[in-house]
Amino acid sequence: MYQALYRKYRPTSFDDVVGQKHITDILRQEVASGRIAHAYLFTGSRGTGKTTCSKILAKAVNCPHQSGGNPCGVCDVCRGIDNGSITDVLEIDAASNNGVDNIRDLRAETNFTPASVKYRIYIIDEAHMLSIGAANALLKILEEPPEYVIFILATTELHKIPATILSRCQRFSFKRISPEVISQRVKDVASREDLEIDNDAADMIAKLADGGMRDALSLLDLCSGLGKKITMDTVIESAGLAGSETLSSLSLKLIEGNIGGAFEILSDLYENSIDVIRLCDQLIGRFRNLMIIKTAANSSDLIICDPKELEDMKSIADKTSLDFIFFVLDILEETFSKLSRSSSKKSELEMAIVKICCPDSVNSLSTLSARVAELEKKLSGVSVSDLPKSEPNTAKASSKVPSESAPKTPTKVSADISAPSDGTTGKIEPMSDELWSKILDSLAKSNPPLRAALTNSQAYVENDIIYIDSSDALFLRLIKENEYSKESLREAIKAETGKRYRLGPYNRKKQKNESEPLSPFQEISKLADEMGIKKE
């Protein structure tokens, strides 16, 4: 029977284990010196060598010919443990043997001495799956086992292991294996199997393995089914991936807001049986790379790809903002979590495309942040002098100034507005155009989008409150929902006036109604109402 590559090339000694030297060195020294712990806990993500090191340790402590902490690998004990014929080394799957009765049976077995080796070894895989009762039943025997019993627990979810078990074990944390190490191992195995693999194909396999050597060798095994020559296209076809050029085109369509173009690419990929979940994961990885490019100086060291693809991504990164990348990642991460439960995976990804291309349809702070960032980018090449200034309009201003006899308090719309701090009712006066222009010039340095939203605006002052008259809906939204916008405007005002004001929108309609004098008939009618005279 054909043997899978990850089983065929599983390490047989500590020296063969790659990427976990910080663990294998300690275990080898413990075996060599005879200072063997009674319980071990191996933690880490899948495919990083937990079970492999468990079996190597089981061989090493029982091998009569071990050298420097490594098992010889050729004696009857080593071969018996490898093929499972030695029953004193038991590998237990806690996912299916997680009850109290299973642990009671295990405890009963520990009363018997090993039949053919020095130590009876219990390797409990996926130990976090033990029930609470089973974990409690294991505690006593785990703390004080017979001198011929060793427990090795392995888990991918350390946080689910009870603290009472953690404190009784010697813990080793297995790291994700670096892509460079995986790539080299893949090429080494390929050469032994008479396979010809391109460097970029090996790097792609290492990238897809996500730190797990088992996943990498399994994917190499899958690729070898298509022929002895393994290229990047072979890996893409075997893994059900979208090609780099296709992924770049789709990313660019999302940045441009081209829904139709993005749908066409998705349909083509779907017809070619591309896995939608894997495609979403690839998009997340692509926008993650764009984020790295825009934020890290050593992006080429953090992104695994060929130089041509890196230049392509840099070109795409220049066409968008960091805030928009965050927005896209939020949408894609949310979609990725839904895809496994969705009955129509293509529809889920299509909805994500629409949300990304139409940010206005998504009500979230990240959406507003992305829109503000895009506006900043559009204004990045515009100087303050190029922005339109507020033009004085005597007739307009005079219509807003209330008469002496009219009420002075405007409608309080914003939560930032309250009565004057001194308890008095002040008179609303228009701020001079010269001063307001200076404030806007100062604001343009710290918040260009808000400055643009205040084009052709006018300010009014009442005690320690400034009311702003602007017809731009973006200003109202920013001033109500974005604390940074309010604070930057306050600071700009303080920089020019030396005083910190509270802010609020100016209700033009209310002020106009209150400032218009009553007609003679309205005055007589009002006086009659006050005197209680009935009008016929």
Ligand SMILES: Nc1ncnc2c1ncn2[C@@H]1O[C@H](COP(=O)(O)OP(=O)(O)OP(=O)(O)O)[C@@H](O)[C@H]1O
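Numbering follows the first chain given and starts at 1. Rigid core here is just the name for the largest C-alpha set that superposes within 1.5 Å across the two forms. These numbers were taken from a predicted model, which means no experiment stands behind them. First, how it differs from the form predicted in complex with the ligand.
After superposition on the rigid core, the Cα of residue 227 moves by less than 2 Å between these two forms. Core-superposed comparison between these two forms: CA of residue 90 displaced by less than 2 Å. With the core held fixed, residue 491 shows a CA shift of 2 Å or greater between these two forms.
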The other form holds:
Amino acid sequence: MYQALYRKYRPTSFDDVVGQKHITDILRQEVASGRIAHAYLFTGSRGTGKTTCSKILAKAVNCPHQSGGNPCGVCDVCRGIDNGSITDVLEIDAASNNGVDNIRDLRAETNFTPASVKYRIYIIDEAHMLSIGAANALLKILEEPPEYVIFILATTELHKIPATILSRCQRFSFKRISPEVISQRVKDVASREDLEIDNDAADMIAKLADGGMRDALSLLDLCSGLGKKITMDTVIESAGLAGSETLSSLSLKLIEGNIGGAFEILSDLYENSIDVIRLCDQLIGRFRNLMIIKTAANSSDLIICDPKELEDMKSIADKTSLDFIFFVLDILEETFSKLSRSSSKKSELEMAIVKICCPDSVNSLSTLSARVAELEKKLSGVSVSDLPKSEPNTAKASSKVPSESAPKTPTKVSADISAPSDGTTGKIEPMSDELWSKILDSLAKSNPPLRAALTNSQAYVENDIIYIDSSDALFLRLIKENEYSKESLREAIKAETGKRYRLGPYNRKKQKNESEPLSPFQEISKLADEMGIKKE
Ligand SMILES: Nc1ncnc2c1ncn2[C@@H]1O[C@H](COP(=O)(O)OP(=O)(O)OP(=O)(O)O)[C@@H](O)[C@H]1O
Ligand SMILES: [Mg+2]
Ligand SMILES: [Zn+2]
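Now that we've seen the form predicted on its own, could you pull up the form predicted in complex with the ligand?
So here's everything in the complex, that chain up top.
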């Protein structure tokens, strides 16, 4: 019968346990010198060796041939404990035997000396699951344990163990095992199984195992099902990961604000049984790398991947800004923390994609409340009776298409209100053609499609806002819906002018003399218009 690799390679002596030397050294010494405690508590995360060490300890204290604290592994006692025929060593799963009666039975049993070995040993796994009654019954035994009884409690949740029990146990904290150590063990097991594994594949398994050896060996098991040679691709496939190229295209779609494209990739991955939590984690890793590329001169030393992948990431990093990367990371981190609890993981990630591709959907609420707060400030001190009665009509009138004789000064339709403002109003001046074409040249490097959409455009400046006059539909869409486009234009402007401007489309039809600021009431009325609220 096939035996899972992690079972087959369960260490049989303390020397074979890796990454927990701070524990195995002490246990060996205790066994070798005969100074054995009556209660041990093994804590630490999953698959780090708690049950393994409990079993080794149970054998070591009973093995007549122990040497240097290690059990011999071959005598009747060692074998009997391994195969369960020696009933003096008992494994109790507290998750299913957590009642007070279970422990009372156990207490009655402790009155009898062990039948075939020196110590009767109770290994209580998941000890934090014991009921309060059971924990109290256990405490009674721990208060006066017979000299031939040893308890070994194992738990992943130390904080759930009552302090009264803690104080009677010798405690050992198992550490997460480092990726280097796991990778080495994975390679050792692979070679004993006649498997050929690439270094980067073993490293990837170690990374995914997150400190737990059981998970690492289980993943190796899965990979071995695909063939004797294990490469990075094998690991990616077995673990349900997205490959590097897929990750690159997905990141690019997010940067371009291409929701449809990003959804398509996600659907493909999902159909291929991708693990959504891991995908989110991989995306976070990818955007973190983009951040490093953007900020650190020696990024190639800091990012471990093959040169082609790094080149790929560099070219993607060139297409976006640091601000946008932070924005994406914020959303992905938040999504990641929700994912484990979510019943619909795919939609959770889809929501993140929409938020990333339409940044305005995230900002609209905060933007709106900022505007309301500003209006409130303006309104303070103005009593209702001060408000001109005809205001609503005036507001309506102001939105009408002006007559030919209206002043030719242009005005904004909706400025990019998320950027800081100096709060002053001034005159709108056309930007010189020379400066504008320099800006467009600079833009051509970072965002060629937007540059193309701005052919035959003109720009106007008012304080810290630049209004762009272009009838190109693509421009209007890009600048309205796509944060990357806005940011690349802002950066191009900053590169040429040294100043960061807010942006807005310039609308010829809605010309109005902007040097007369709107009254607070007009502003409210305009806000209501924009929000679709009917006014009487
Ligand atoms: N420190 C280690 N050195 C070598 N192998 C290990 C180590 N820890 C775990 N393993 C491997 O993982 C398997 C599971 O380990 P074990 O049952 O001891 O974990 P655990 O800490 O009890 O986990 P859990 O909290 O899930 O019960 C072992 O059979 C062994 O193959
Ligand atoms: Mg265990
Ligand atoms: Zn032995």
